[in-house]
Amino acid sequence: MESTNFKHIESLCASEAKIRLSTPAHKIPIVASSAFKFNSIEEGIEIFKNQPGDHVYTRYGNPTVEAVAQKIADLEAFGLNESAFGLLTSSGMAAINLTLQTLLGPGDKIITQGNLYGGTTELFLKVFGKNQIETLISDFNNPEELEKLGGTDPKQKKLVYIETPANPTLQCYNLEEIGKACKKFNYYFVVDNTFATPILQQPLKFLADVVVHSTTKYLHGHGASTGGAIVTTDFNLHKRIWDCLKLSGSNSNPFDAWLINIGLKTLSIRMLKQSEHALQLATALELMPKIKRVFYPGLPSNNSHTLASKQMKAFGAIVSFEVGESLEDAIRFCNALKHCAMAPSLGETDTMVLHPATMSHLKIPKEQRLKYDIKDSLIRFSIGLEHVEDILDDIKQALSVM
């Protein structure tokens, strides 16, 4: 038996028990371990002369991680007959903040838009704006202006970063327009996907460099796991980004990429059954008097209906809506609701609101919300699997108090 290596008990006890894999797991294991070790000083030495490659500590990279972003990867890629290679990070804010860093430096452009997260635009002002990186806003309605705002210096790099639909008015980007845009005055081109997910709407297949989403939300969908990830079919890019992953810090873990793996199991299902429920939302919301105006493009009369037909399978599971005025009525309705959850994220299995005003979009100047729609009155609902009768009579009861 092993234990007879050892004189003294205690060395049992600090040594790796050794387990013994007959046949492999129906389901990814998580890989527990920080570190990886080697048979060989020499094979050590190898292995680190050639990362990313094998293991030898997660930070680096875990197997569990990896697997898990490759599957992401494929998802992004899927039917595009090219290869694409994905990363896991701790957060979605810290897959955009590695993508930016990688491909931006000082006297550089950001070109986005102006109804982005409020978070992003705050990483792109705070953070990016220390380092000497402007951020300008474009009508993405009109692809010509990207060249006038990215200027005529050749040696700046532009960036060009779309949120389509966008959080919290739903407006969608021609992706095929900007995509043909970028390639033709040679301007990086990055999406967050993480409102349509590949399920509805694959970047990739229209030009974009780097992919990036918040696996906390659809993904995972089940609100038990923080993360984000990267994808581009760039491999030197990839590498590129994993440096700066590797030196920042910013990896995820076996466990979370574990639970996110779990999610994605059934995204499909959840997107299109979740999709179909806001479909019909926000039907019923269009007819009640005391909503003033709702945000789908799911809906005909939406400006971006025509557009989402074109390049979405669906026309995704977030409706956002004006109840009433101000901002006391929308806190009224808001208190008022009983079953539908007030918490700060989306894309879980069950109703989830937000008040851009007052939390996504706090930070964000008050004209520029408004200019972008985003009035005190609005309400983001992240419509979830319960029956829409029941999501229907939890609002028409708070609407009611009004």
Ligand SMILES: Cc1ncc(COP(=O)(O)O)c(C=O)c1O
Second form
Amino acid sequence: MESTNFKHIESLCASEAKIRLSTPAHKIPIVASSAFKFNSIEEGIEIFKNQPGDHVYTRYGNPTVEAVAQKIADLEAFGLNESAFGLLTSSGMAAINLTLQTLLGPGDKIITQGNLYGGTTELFLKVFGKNQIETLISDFNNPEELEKLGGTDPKQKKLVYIETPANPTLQCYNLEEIGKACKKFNYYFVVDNTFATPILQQPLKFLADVVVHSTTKYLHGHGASTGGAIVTTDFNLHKRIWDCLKLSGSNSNPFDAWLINIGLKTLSIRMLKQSEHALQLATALELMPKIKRVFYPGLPSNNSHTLASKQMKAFGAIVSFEVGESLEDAIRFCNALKHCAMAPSLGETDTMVLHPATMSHLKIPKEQRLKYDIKDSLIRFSIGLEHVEDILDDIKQALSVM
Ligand SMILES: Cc1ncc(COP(=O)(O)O)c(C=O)c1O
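Show the form predicted in complex with this ligand, please, because up to now only the form predicted on its own has appeared in this conversation.
What follows is the whole complex; the chain from before opens it.
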């Protein structure tokens, strides 16, 4: 019924406003609609039959969300001879959970590093562990060890999960060697590319089956949106993960997607500039006597330097370091910072500080934490776009109270 034909004002109230689409908008629109309208029942039946495809319901798919997911997929596949397909999720954890839930079942195995983001380790041990999916730790120095860890049961699926550089010690893992080993042994290969982003590193080049992201970090880059992304070049796998996304309701939404889109426009310039700042800062920190150890793959003294120089375009914008010897030293230092924000995230335009032992890695058993260099005195800095001298001055004045 045309709105002008309503007999009653409440019907006009309840109806949709009419939009005039004459000249196309320069920015993608936020298509904030939970459902999409069919011209006829026949059209609706056809569209429902061919999912994923045309739009029916935002949990299934939404034009704004899909546009941004595809842009992230295009960035991950940039310069490759293959197309990639993307999905946006409600968070980075949802992206990891959906991917592994799609690929694995009871009795299968995850092989991963011991120094993942704390939340990911917890997800593997608590949630997947409860579903009889075992998590095994490797240092990934020897591909033959991977074969041994995987075992000989051909029915059991194995998935190698890598985060490089790792949060918060920035240890890097050899994507090329691990990718080749996964193909040889027929294991799935999943990489969390949150810290590097496709600007600095493209795991699809190294045979990753799936790349996951917390878009909450650099991809959005401004700290106003929570989300995740899943990228693969395998369309069938993309459809299987989409099915799990749709049924579990782990989708993103048009507002968050739109915010990510705005952030993506400056991703390249932010990643390169923030990495440059991080290198300058790490170089200066290494010379300060009150700082015991600096973790940054851009430093020639770092044990990941040669590998990172090979597989990354720049070394990223996270620098971790030990202040003093103890938890008390770390607390005193953090509380003395005036400019750098104590905030438990990373990848934004301003410098952010986190204390892994009491925050991101709180639930990781202390022995495991210490084994991977996450001491009580370790502080993680996500370096922003401020002038390096201002960041350094804040660190120096905070060190002076110790
Ligand atoms: C490397 C990495 N992956 C995944 C996540 C989880 O992302 P989200 O907080 O968006 O769920 C984080 C969070 O800090 C992270 O650092």
